[in-house]
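A lone chain, given as C-alpha cells: the form predicted alone.
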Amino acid sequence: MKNPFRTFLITIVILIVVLIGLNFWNAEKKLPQVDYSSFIAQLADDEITKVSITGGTIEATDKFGREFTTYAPNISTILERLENKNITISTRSPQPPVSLFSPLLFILFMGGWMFFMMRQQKPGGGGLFNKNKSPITPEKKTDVTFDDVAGIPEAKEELVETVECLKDSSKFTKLGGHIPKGVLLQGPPGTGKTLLAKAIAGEAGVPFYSMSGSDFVEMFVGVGASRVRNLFEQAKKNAPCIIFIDEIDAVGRSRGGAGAQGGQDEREQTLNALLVEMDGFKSGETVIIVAATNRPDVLDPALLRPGRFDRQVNILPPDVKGREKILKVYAQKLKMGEDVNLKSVAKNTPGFTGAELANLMNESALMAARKNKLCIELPDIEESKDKILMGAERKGMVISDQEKKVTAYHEAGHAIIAEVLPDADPVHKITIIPRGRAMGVTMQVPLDDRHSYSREYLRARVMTLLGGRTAEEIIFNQFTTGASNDLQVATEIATRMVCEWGMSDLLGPRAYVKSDQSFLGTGAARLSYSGETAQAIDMEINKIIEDCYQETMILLEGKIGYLHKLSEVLLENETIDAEEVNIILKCKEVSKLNQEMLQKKRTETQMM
C-alpha cells in the first residue's frame, strides 16, 4: 500500500482478466443453435424428448441426448403441439444478459472512489475530507508599508501601536499590561482594509498568514474547526506574527440566527474553535489577529468583546485631502501629463473609495493608451470618470429625433432646477448620449464632502429629480418612462425624510424605521406602528413629493426660455459642461427671450 496508485491499477487489471475469462467460459458453455424450421421438422418426426422455454428461447433435447437451442417467434402457437407429443416442458423467467461492460463500469467506479478516498487521507492531500492539511506557510515578507496606504491617517495612527507590539512586546508588558489580541478593520468595500493589514506586517517585518473566512467553511462538519486549529498552531510556532482573516463575517456570524442548525452547524463549530483559539494564547506568544469585514452588524458578540478583538478600527471613504494623497500614490506609477491637477480630480470625485480611485487611474491609463498618447492627460481622466459614474457611451444606439428631443428637454429640466436652487449640488455635465441604461444623464458634483444633509438640501434633491418629468409635462404635455428612476429615488428620499430622519411637520421628530448598521446600505427594517400612523406616513410622503412637484413646475414655467435654449444647445452638441450651462443661464439674449415668452403666456392666460 506504499504506492496506492500502482495497487489500484494492478487490482483493476486482475479484475478485467477475470471478467474476460468468465465471458470466454460462458461462451464455451453455450448450446449450438439451430433454425426454427429444423426444430419443427424434428418435432414432427417425434425426435424431441424434452424442452425448456425461457421467454422466446427454446432449449431442446432430442432422442439421441443432443442439446441445442432455437428461438420461437410465437411460443403460444407451439405449446399445443408440444403437449400433444407428451414432451416434458419446463419454463424459466427470462434473465437479463450478462455483459462485460456493466460490471466493469461498476468496478471502475468503485475503484475510482476508493482511490479518491485514499488520496484524501494522505497528509497534504488538500481535499474535502482532509482535516490535517499540510503546514500552512506564511506569505513572503510583504513590501507594503504605511507609506503605500494613503487617505486614512486616523486608522494608521491607531495601528502604529500594533506594529510596536510586534516589534517589541516587552515595552508594553513590563508594566503589567498585555498586548491586544485582535484588531477588527471595518468599513465599506474598497476602503483599503486588506492593504492596511499587509502594511502592518510590512512595517513589523513579521510572518503574515492570510486566509479568507470562506476558506474555513466546508459542507462537512469539523473540517473548518480543524483548519482553525491548524492555522493557530502554525502561527504560535512562528510568533511574533500576524493572522489576517479577510471577510470574517463568512465564519463569524452571530450564532442562533437564521439558517443555524444548533451545535451541528459547521459554521458555528468553526466559530467556536476560533473563539477558543483566540483565548488560548500564552504569555510570550505575540500573535495578533487582524480581521476585515464590511458587515460588523452580523458578527457574533463573543468575537467583539475585549480580550478577542480589542481594537475596532473604522475605515471610511477618504475626504478630499485623503483622495488627493491616494491619487498621488497611484500617479507615481503612471506617466502623468503636466495639465493634470490631482487636487482638482480629488475635488470632483466625492465619495470615491481607494479602490475606485485606483480604478479611475487605471481606466485613464487605458484610455490614453487607446488614443496612442505618450502620457495621461486631464481629458482622459474626465472621460474615465464619466464612464465609471454614468456608464459607457452607446453611440451606436439608434434614437428617433422625437425621443432625442424629449431627452434633451428632460435633462435640461434637471439642470435648470439644480442651478436655480441654492441648496442643490451644481451641475457638472449634461449629456443626451445614451449611457448604460439611461437615455441621458445630468451629473452633479457637490462642492464639498457632505456628512449630514439638511431638510432644504433634501427637498432640492427631490425637486431636481422631478425636474425632468416636469419639463416633459410643460413642453409636450405627456409623460415618458424616462423618469422611472428619478421617481424611485425621489420617493425613497421622501420616505426616509419622514420615517428615518423625522423631517415631517405632522409626525414630528420621530423615527419609524430601525436604521441599517452595515456599510452596505441594504435597507432599514420598519418598526411596529398602527394603521393610522401608516396612513399618516403615506400622506406626509405624498405631501412632500407633491409640494416639490408644484414648486418645480412654477420654477420651470418661469424659466421657459432658458429651458428651450438649453435643450436647443443639447440637441446640437449632445454634451455640455457646467461652464456652458452657466453661460446660457446668464446670457442677456436668453433672458430677453424668457421675458417675451412669459409675457406671451400671461396674455394667453388672460384671454382664456
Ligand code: ADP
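Residue numbers count along the first chain shown, from 1. So that the term is clear: the rigid core is the largest set of C-alpha atoms that superpose within 1.5 Å between two forms. Computed from a predicted structure; not experimentally measured. What changes on going to the form predicted together with adenosine-5'-diphosphate (ADP):
- The two forms, fitted on the rigid core, differ between these two forms by 2 Å or more at the CA of Lys85.
- For Tyr562, a C-alpha deviation below 2 angstroms is recorded between these two forms after rigid-core alignment.
- Annotation for Leu175: C-alpha shift of 2 angstroms or more between these two forms, rigid core superposed.
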Contents of the next structure:
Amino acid sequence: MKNPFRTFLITIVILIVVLIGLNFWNAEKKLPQVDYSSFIAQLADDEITKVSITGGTIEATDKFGREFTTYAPNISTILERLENKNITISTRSPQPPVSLFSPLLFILFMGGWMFFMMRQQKPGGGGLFNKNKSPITPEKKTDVTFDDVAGIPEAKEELVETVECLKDSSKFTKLGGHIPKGVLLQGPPGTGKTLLAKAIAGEAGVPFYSMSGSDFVEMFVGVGASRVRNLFEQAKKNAPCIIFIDEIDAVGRSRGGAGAQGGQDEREQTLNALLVEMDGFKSGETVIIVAATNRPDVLDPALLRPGRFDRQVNILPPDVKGREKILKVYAQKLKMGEDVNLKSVAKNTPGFTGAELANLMNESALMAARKNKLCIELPDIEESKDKILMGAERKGMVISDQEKKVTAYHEAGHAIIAEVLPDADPVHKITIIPRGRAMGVTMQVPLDDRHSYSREYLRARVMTLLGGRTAEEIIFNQFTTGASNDLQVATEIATRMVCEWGMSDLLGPRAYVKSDQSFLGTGAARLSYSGETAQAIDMEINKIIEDCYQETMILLEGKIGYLHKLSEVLLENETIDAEEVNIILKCKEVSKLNQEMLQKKRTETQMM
Ligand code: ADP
Ligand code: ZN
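Right, the form predicted alone is done, so what does the form predicted together with adenosine-5'-diphosphate (ADP) look like?
Let us now look at the entire complex, which starts with that chain.
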C-alpha cells in the first residue's frame, strides 16, 4: 500500500511547488492596477501615450513611461475617446487564461497518473519503476546443496524426502497418496531457512521461485492476490519446482482479528489467494511450497491445515557441535592458520546463528587482510567477535580521566560479582575502551548453551548487572548515567521472573501476561489480572531488585580490595581477559599481587 501512496504524495508536492512557482512568475509580470476613473482622468489630461486592449483589460503606458492596467466596462466608448487622441493602440483577441486547474488539464493529469500506476502494478512487472523489484524471477539454478547447510541435521533429514518428491514424484504417488505440498520452516532469523530452501531446489535440480511475504503486502489493493496467482501460474508451467515464501507471517497472520482495517483487507485477500492456489494443484504438478517464518504463533490456522503447510520443520540456533560444523563449512573457503581451533571458537560463540557465524568468519578474513596477513589467525577471530558483539572500538573518543576511572570501577564491579556468584556466567573479557554506545563492556560467556534458566541464574544476572552501579556508589558515592542500560535489563529480567516464569514467592506459579504486544490485530491490551494483582506484581519486582541490590552491595564491600586492584589494572591496560581476572581474584592477598605476575602473562600471550 505504501508505494503508490508515496508516489501520489510526491506528485502532489511537485504540483504544489509548480503552482507556487507559476504564481511568482505571474506576479513578476503583473502590472499595477489603477481604477477606471483615474485612467479616464489621465486620458483627458493627455498623459497616456500607448494602450493595448485585450478583451476588457487595458494595459496603458503614460508619458512618464509607467505601465499600468485597468478594466473597462464598455470598450467601444473608450475606443472613441482614444481615437481622438494621438495614442498608439494595439488590440489582442482575448485568450482564456491557462490555469493548471482548468478542468481539462486536471483530468488529463489524473488520467496520466492512473495510467502510470496501472502500469506499475500490472502483475508480472513491466512497470517503469519496479524493474528491479519484479518479484517473480526464478533463480535459474541454485548451486546450493545440503553440504552448504551445516549444523541442523534434523531439519536436513526431514527435507530429504521433499527432495525425492521433486526428483520423482511417482514413487510417492503410485499408491494413490498425495505428495506433501507445503513445508513450513520456523526458526529465528539467520538460522539458514532461506539457505535450506535453496538447498532443496539445488539438490533436486529444479527452479527456485522466491518471494517475500512483505512484498505482497506492500502493494496496491488487489495486487497482492494477483501476484500470488501469477507466481503460481509460472511455477506450474515449470513444474517440478519450488516456491519459497519468506516471512510468510506478513501475509499469513490470522484473519479477522479485531481492528481489521483497510490494509488488512488487502492482506486477507492475498492470504485467501494463496490458500486457493495451494488447494488447486492438479496431479502431475509437483510444486512444493516452502515458507519461512520466525513467528509461527501468529499464523492463520488455515495455513497449517493438512494439504497446506502440513510439514513443519523447526530450526533452532545451532549448538556447540553445530556451530563447529558451520564454521568448518566457511573455513574451507578461507585461508585459515594452522593454529585456529574451530572447536574453541564454537565454544566461545554461544547463541550465534549460522548467519552470525558466517559473518564472523568473513569479518575475520577482512581483519587479517587489513593486517596484511597470509592467513586468518585466532586473534583475528577474537577481535572480530568482540567487534560483532560489542560494536567497533571508538578510538577517537576523548574521555576525561575521571570518566575513565568511574568506568573502570563500574566494569570491575560487574566482573567481580560475575566471578563470585557460582551461578553467573564467567567473565570472558573486560574492557574500558568505548565500544558502540557503551563506555566499557564486561563480556560473559556461558559454559555451555542454555535453553532454560534457573531462578538462581537469573538472580545472579540481575546482581551482575547491578554490580556496576553498586561499585560506583561504594567508591564515589555518586551515580552516573552509564548504568542506565544495566538497570533496564535488570528490571526486565525481574519483571519476567515475576510475570512470565512464576518465580516470585508471593504470586506463585502463574503467568501474568498483558497480552502479546506484537500480536497486532487482536484488540486492545487485555489485562488478565486485577488492579491489586498489578500492585502486587510491582511490589514483587521491586523486591527482587532491592534484594539483589543489597546482596550485591554486601558482596562488593567485602571484596573492596579486589575492586580497587581490578580497576587499577583496567585503567592501566584497558582490557583484561578471563585469565587475568582469575589471577587477580584468586590472589589471596590482593594488595601484594605484583604487577610482574600479570605482566609476565601478558608478554607470554603476545608472543603466542
Ligand atoms: P534465514 O532465512 O533463516 O533468516 P538465511 O538462510 O538467510 O537465514 O541465512 C543467512 C546466511 O547465513 C546464509 O546465506 C548462510 O551464509 C548463513 N547460514 C545460516 N545458517 C547456516 C547454516 N546452518 N549453515 C551454513 N550457513 C548458514
Ligand atoms: Zn554496566
